[in-house]
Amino acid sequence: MAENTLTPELLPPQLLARLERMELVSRKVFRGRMKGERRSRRKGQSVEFADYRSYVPGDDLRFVDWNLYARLDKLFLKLFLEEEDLHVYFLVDSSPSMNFGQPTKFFAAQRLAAALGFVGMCRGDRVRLEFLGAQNKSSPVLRGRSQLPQLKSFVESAEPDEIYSLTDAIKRFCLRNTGRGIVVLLTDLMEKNGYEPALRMLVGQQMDLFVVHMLSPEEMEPELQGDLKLVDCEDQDEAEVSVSHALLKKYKSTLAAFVDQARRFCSQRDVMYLLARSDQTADVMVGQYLRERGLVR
């Protein structure tokens, strides 16, 4: 059932039982900074063993193996593997393109930022969430479910802002954040200029990029008809038009290539591109659509 205004009940403590059982998945092995709760390739102090090795002076007695000891009489060390935590991005286009639909493709965008904030958070990883505008509105780094509250405050404080440069939003974060980790841009992908730029620099950070392509059911399947005088919402061109069988026809042929043109942009560099109607609920999007797709599991 679509939702239609953004309330306390962003993340209803139904939605909250479910998420705390994901984890958000990377294609690509990053190094942490911290303890956490996913598994690395190093060696580390996790409970689940790896490998052995001879011992050498210096290392700690508590992982010598005292029954390989007693069958070898030879010291070898008890390897585990190393649990660490992950930087997590998410990025929310903030343009008034974004403010459109019912609900809104900016409030479909929080509700899934904020939900898989909460899947990260959970699993200790470094969550931060940014709504690019103007000016770039950041949060702090959120780690562990205590820090839900901020999490909620800062989503719902945020509102769409006035017409920017998507590309000069990105570079402002680019030259911010030169770490790795994964990164969800949440965007229309509607810049006269074109998104391409844009994605480009993120391809270019060597993170792991997901990009889920928001879309309102309203530009999906139109419902007009007679003559209209259509308002660009960024730059308030007008366009007066007829609008007939044949003109919806030609919109929808529009719409499906530049949503191909989109998915095989990305594809073309390894980026995950996902295609999203904001009249989808978290539930259904978070637990169904996206574990299917490989961004949570």
The other form holds:
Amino acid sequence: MAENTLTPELLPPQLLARLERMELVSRKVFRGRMKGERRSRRKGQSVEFADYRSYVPGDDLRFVDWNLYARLDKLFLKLFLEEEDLHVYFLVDSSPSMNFGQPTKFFAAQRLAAALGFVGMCRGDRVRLEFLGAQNKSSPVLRGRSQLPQLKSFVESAEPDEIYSLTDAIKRFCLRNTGRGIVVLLTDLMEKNGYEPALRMLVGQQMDLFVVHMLSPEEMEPELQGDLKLVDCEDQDEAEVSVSHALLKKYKSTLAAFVDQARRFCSQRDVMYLLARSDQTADVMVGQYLRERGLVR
Amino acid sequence: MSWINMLGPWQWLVMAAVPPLIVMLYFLKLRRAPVEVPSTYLWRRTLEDLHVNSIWQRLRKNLLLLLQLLALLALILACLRPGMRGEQTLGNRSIFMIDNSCSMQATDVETSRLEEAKRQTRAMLDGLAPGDVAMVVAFSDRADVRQGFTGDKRKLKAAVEAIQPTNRTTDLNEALRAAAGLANPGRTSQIEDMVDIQVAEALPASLYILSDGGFGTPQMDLGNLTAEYIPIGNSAVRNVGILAFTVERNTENNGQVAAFSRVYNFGSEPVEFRVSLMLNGELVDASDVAIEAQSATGVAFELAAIDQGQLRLELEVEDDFAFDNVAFAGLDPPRQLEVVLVSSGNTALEAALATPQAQSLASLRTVGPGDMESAEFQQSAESGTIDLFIFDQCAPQTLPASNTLFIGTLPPGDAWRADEPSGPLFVIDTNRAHPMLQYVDLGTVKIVEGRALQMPAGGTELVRSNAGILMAVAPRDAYQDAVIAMPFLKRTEDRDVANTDWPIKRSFPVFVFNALEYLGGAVSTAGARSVQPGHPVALNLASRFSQVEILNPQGGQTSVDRTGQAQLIFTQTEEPGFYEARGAGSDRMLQMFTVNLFSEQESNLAPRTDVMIGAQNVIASDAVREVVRIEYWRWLLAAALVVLSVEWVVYTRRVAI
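Please supply the corresponding structure for the form predicted together with its partner chain (the preceding block corresponds to the form predicted on its own).
Complete assembly follows, chain above in first position.
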């Protein structure tokens, strides 16, 4: 088992400086609870024009477009998009399988969640981190960059959990969070019963879902050799293999099929699928990789 | 292949349990290092594709397991101790004498007797132990050492394989001498001679004679040789063979030719078949013949007069030895005679010798009586190259080494005597049966004067006059002298007067022609000579050819230079059939001879059960080889070790799954 180390700083200052200028992008427009910096579908008081509609008695006369009345001799009411905040959830898979790789997939997921959370917090979004496990460990709603220390301390305090069902954990999350928003799920999708029910549940919540598929280099290019007894760290399942060149070749094709299947599953359900390697730095991951794929801008 | 059970029932049960045990151990034996992985999810999916979960499919590509089971199979088979019945040749020095005479071409065994002998020899060579040496000798009527003593089986087998059948008869003497000489190399006779060093120690050797035994009783002291006779062939053989075939002119009637043959049935069943006679390739006569078992019969054919020709006798019978079913005989063409006429002038005689018929028979040279003293004449007379001397009213001092015809005079010596001349004479009897007087009518011949002859013992009276014998012929060593006791011309002082009117009669040139034929030996009464295959033949050919070409039955041609001898010896007579001798550059056949087997020894195919060599009776026996068991378990054990080595290599290279 690879050592779960957080010795590298989670969010170095240089990274924070870059993250401050970014913004989380949602492909959907959600209705927020508090006024924020994000355009809302709800028409309200703001400076950004949205539409016109005919005046009906009882409307606030302050929003009548008098210039239009002067020209058309009809009363039209100006509608403005109301700027609201956004709910952003970061769900980090805390299963033991995430605690592999150098650095571990769990650490890479923590760092990515913290970085993206900081981006959201800087934009006034309501950010919540949740570590999926036997008992989902959820952070309070964080908003504003001033709550960065809380974010860091919560993230750093998290550790891989014991074996659990991803579907159950997502189900618990969905029951607790009925609101809309962006959900970024950071997981390795190594669910023996299948990750599909869990994703379907999130899709059913009408959330804008991003799946970041974390894989370690050891998984993508295993350096195994000889007659081995592979022990599953989660359920202690054993698989006896005699690793040969042919088997490694077959494993890689199986992995490619697995990734391809996940990507196809997500694309068919309007879920953004992102494949990430755990050995990528946060700078590269957020600044280049996720920006190119449209999660941030 | 036979098996010997080396294990008991319980041991076999344990042995039978080993293969399943290996299969079980195959699943248990691997000490797989445990490695913790995030999930076996992908690995399981990978292994599922490789059908790891199926035992049989897992076994399918497992080379290691297959190799182990193969090694075990080899070990189990080794425990069964497989082996074959084999034979081992006894004796560490062996001489294989293979008969390749004509009778070994018999097909009473598969392919031929020679091939069977070669097969048995090869089998015996296989049985030679390491360190043993052997030699190979092929023999017919002569011995041919094909391979000297060697332990190289490959060379020995190649020598055996190279032996080809011959048409010759069998004579073991020479082969035994060769073998004895090689087996007893140190034989020396000079005990006191200190320089005479024995080159090698005489060592005992085993002599294997692979033959049908048709070689008589060779007189030979075998010395250190231990002879073993291995008979080749079946005792129940079918063979009818021609033992003799000759053609002769009928001495009573020159217009007839008789062909005689002797045919023997060597089989154990009576046979009936047809005998065909062909002249120059065309069938001229046939006869049906029935012969009892182990009996002979003669078959004779009468043919019309022929000058020359090739006769082929063929037995239309199917037997095991086709070689002796055909025989050849030939009639030689009339020879071109060398005739010398010694005369001081005889127009009538010269005219008779100058007829086209006479000239086609003989080349005439005329000399005067005075030339008889010359050295050239003496040499011709003594050399025997002249076929006929005709002395007309003259006689040499000594008789030449040729046939002679004296006219009006007697041969020198006391053999011939004559009365005083008397006359006139008239012919009262003529020996018309004699070849010289065939078609000659002397009844009306007038003779002025003649003498009554007294011929030597053995002479033949030809013509008798009222005074006595007028013409006779008598033998002289290998020659014949004929005497006509009357001159044709009577010489007077001023002219020659005719003594008889015979030269103007029609019968005179006929007589001269007959005399040339008979006394010159132009026509032989016997047919062409016949020799056995491989035997030399001596040819008496006209001396004017310095080089002779001999055409063999295959159409091949051999040029032979004469070396001054009257006779020419030709030895290349392997093939049966007709051989023709021609002068170089000439199309005219000078002489013919035939090659025929005519050997009762060869045609009698029944293999002899025992043979005599000197005083030693060699009984046919196959005890020369002992029966041994050829074991294969060592090879199986070696194979198991090889397979295990391969298994180890494969294992270390981890070429699994």
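Think of the rigid core as the biggest set of C-alphas that the two forms share within 1.5 Å after superposition. Computed from a prediction, not measured in an experiment: that's the story for all the values here. Numbering follows the first chain given and starts at 1.
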* Yes/no, residue 60 Cα shift of 2 Å or more between the two forms with rigid core fixed -> yes
